[in-house]
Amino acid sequence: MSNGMFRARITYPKAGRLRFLSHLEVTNACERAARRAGLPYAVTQGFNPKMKVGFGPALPVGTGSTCERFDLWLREYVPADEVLVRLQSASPSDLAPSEACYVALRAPALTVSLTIAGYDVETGESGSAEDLQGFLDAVVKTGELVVEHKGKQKVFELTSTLPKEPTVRSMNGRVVVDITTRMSERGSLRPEALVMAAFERSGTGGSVLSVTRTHLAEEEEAVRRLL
């Protein structure tokens, strides 16, 4: 913090029917909420000055969050705990911050940092969930795994695109499974595809109920945490 600039990290959910909105839809809700919050954020230079803010890495529409983050700059000191109750008043409950912080002002853009995710793919599977591990299992021995996205296959290279290997477990009835993968520039591989290839694999036409992010992570900080 340095120049009459300050940094605010924050994190929020995408929840209930708002995880159906857009990178775009979320990113305008919260500066939206920002302004309404009151708060003295900075703008950019040049011929069309916008609000400073950064966001970490886009969610697909429909899949969940408990962890989204988005840096804001703020021309003024405001204590953490203020700016979280004000941007909580001011936001749908659904993207309402869970936490406020301050980083460097030089602290690496969120979407370059932030490599690692983990996600909650809740399932309609009717079998065990050590069944529909030894599938995933097989799945990840085969090294690849070739998804088709409107019309063009991407081929996932599973060793270096999975940091952990996937687990199952049996949650309130349903079976979950906890996949954690590694983002780049080239993209990301979609957990659910991951599993509705077990579940081809498995012949029982299982489905994916729901998908949540659960952890954004850099690097490191995944070696430490989560390996």
Second form
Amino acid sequence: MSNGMFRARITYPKAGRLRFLSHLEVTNACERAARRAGLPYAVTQGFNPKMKVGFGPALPVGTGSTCERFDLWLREYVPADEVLVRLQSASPSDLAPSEACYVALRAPALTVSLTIAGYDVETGESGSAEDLQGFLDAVVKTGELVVEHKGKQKVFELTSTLPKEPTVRSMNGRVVVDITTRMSERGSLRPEALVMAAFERSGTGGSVLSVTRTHLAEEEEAVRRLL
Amino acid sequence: MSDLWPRIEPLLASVERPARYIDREWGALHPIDPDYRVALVYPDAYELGMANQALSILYERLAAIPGVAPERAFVPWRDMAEQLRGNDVPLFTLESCTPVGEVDLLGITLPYEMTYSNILEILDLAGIPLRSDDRSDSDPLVFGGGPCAFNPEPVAPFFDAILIGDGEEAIAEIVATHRAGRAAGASRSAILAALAGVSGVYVPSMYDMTSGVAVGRDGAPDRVTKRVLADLDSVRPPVSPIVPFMDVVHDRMTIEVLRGCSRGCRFCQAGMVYRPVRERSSDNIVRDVLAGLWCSGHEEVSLTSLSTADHSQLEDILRRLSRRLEGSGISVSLPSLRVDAFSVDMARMLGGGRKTGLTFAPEAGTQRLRDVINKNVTEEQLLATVHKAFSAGWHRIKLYFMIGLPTETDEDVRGIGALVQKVLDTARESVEPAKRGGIRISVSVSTFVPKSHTPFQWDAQVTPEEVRRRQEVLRGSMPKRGVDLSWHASGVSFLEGVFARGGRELADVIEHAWRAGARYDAWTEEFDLGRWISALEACGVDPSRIASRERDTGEPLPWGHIDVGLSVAYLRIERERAREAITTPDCTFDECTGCGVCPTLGVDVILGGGGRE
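Could the form predicted in complex with its partner chain be given as well, to go with the form predicted on its own?
Expanding to the full complex; the earlier chain stays at the top.
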């Protein structure tokens, strides 16, 4: 009974107010939605039986997304479109899934396979898109970025962290930076840290209004698509 | 109504745990175009308030009234309160981000005494005058209710009205009376006078407190009799509650399986004021647990009450639930177990098959003192239960005790250590030698605080200095290994005792302390006894006269006008029997003990035997 026979992969957003949730809060909410959906979820074996699920790379509090993923193991086959509809009707709208499909039982865990993430960083009072592009390029050219988080310093080596040059575009009167990062076990660069470093370099400052993850990809897929 | 969200959103990036303020949880309601908004406010942080069952019940009862929008608010944490004040944003309701000062009815729970400073924080952040006397027709009606309403006087001036007792039925009458008054263009004072006519509603401004006795004016009854829901099965418990995103305390589905407890523990206010025992039927409990799990998606359900193990059908309920939940990974839990009703079969059906910790409350260390407090549990029963549990594979147990009980001597205090030693020895003898090292006994020792409406309501509370001395005696008596000992800070218990039995004079003290920065006093790291002592001195109130003084049983008491149905004669007799260490049986299983509740309130004990699935 406990071993999941089917592995559904769900894509869902983290939108609106719910971008203020922590990773743990999001994963709990998804599990509860799966229970409310009445799906025949599998349960782990052992001392403390739990729903068998696996989530993709964590998002920080405040960062939104259009493309989060989790795997849900099922004891019985349920057509993917039915999985989707049942989860949608049992989820808060800002977390309601947009896609469901089945993947191989032996596919690697999402945290292992998903290494490339793209973000839109929306800025405020940042000057022109061209100027910001120049400052970002200058930061990238230095080759590394030192980020302070909770009192600890972390050094990101930018050639490997940024598989693609950040680009700046204007959208509805707002300046938006498109940043793609590579995540590793040594940590993930918060894209707003790169933008803030560019603001610092400009001397005139600026602010980050919102950060949204817009794509998540496996290494090979990203290389094919981006490079 | 103004929607404050655009002004709240920019503040969230700089505060801890923003999930406290964003709403949008599964089960939160957003009715369209309501004409009457109610803000239900818990006077503590979101993660504590969301565990409160009363709020969940009232939320659902209010939502059933056409045109009414129930909404929630909690006390913002210090960082958010600073942001709100700094940016001139008032306290808001979660669902519609309406300023709390603009709702029609503001209901504040009174869960425990140490939240009193937070009541003023709520009113101030909402921009509502702190005292009922200073409010105008444009301010919301400020209502209180909950466990501390049974001695409402310390906070009475901050409330327009306070409901005494069960709210399920009263809430609709309160809303209807308020709406009718407003529709007729009645003044605030006329509406309050009408509310004083609703059974169970106390309107403090309509009472003169001369020589310690409350006298009602303009038709307000001299004694306010508590509301009681005669049959718990007449109101279904919330089965589609709000499911928090944030990790809250008691983060699980809860179904109340019975209300009231007539075991008659003489220290226990809840056991006295929530009589009589009213069980839900087993069929309804099983139905509501399954519906609640289905609607909420919770991974755990707790069957709650003052003493769930006393439910006459508990084994049957657990058997049916464990069959229905098999293989789901969902577990059933109970708040605590009874030493005299423990069975390994039953315990195995809890915790989803996990051998989680077991909790028992012997309360006192010697048989004499257990008889004084009417805790009808013997050492033999406790040790037999420990033997059964550890033989069956459990290796952790938690024991609750109290110190400072009336008639307590050092021998009784040392008796706690001696009893814990026997529990430890029994546990060790019940497992294989290789597993003896893993045995843990948690011992939690609170300080007894005499409460209103109990046989000990006239007794002196032990002074903080004496509490600290007895805690040292306790520490010295405790086994050195295998035991985790914790106790309550003496200062907090002292202040709790002052609020538990003080009168209206304490309102000035609470306001003084709040102005000096008192907030979140129930949080150890936020509590500052010095601030409260200064406030008491500044207001000329001697706290030891309230807490540490034995009263004559004829003396008028600040809660004398609050009638919970118990006769004073019963309380006096119970006090006498305590002095003589004579126990009194439970009327649920034995004959009537003459407490007076059933005839006074026109109710009866209800047991939940009945059909099968």
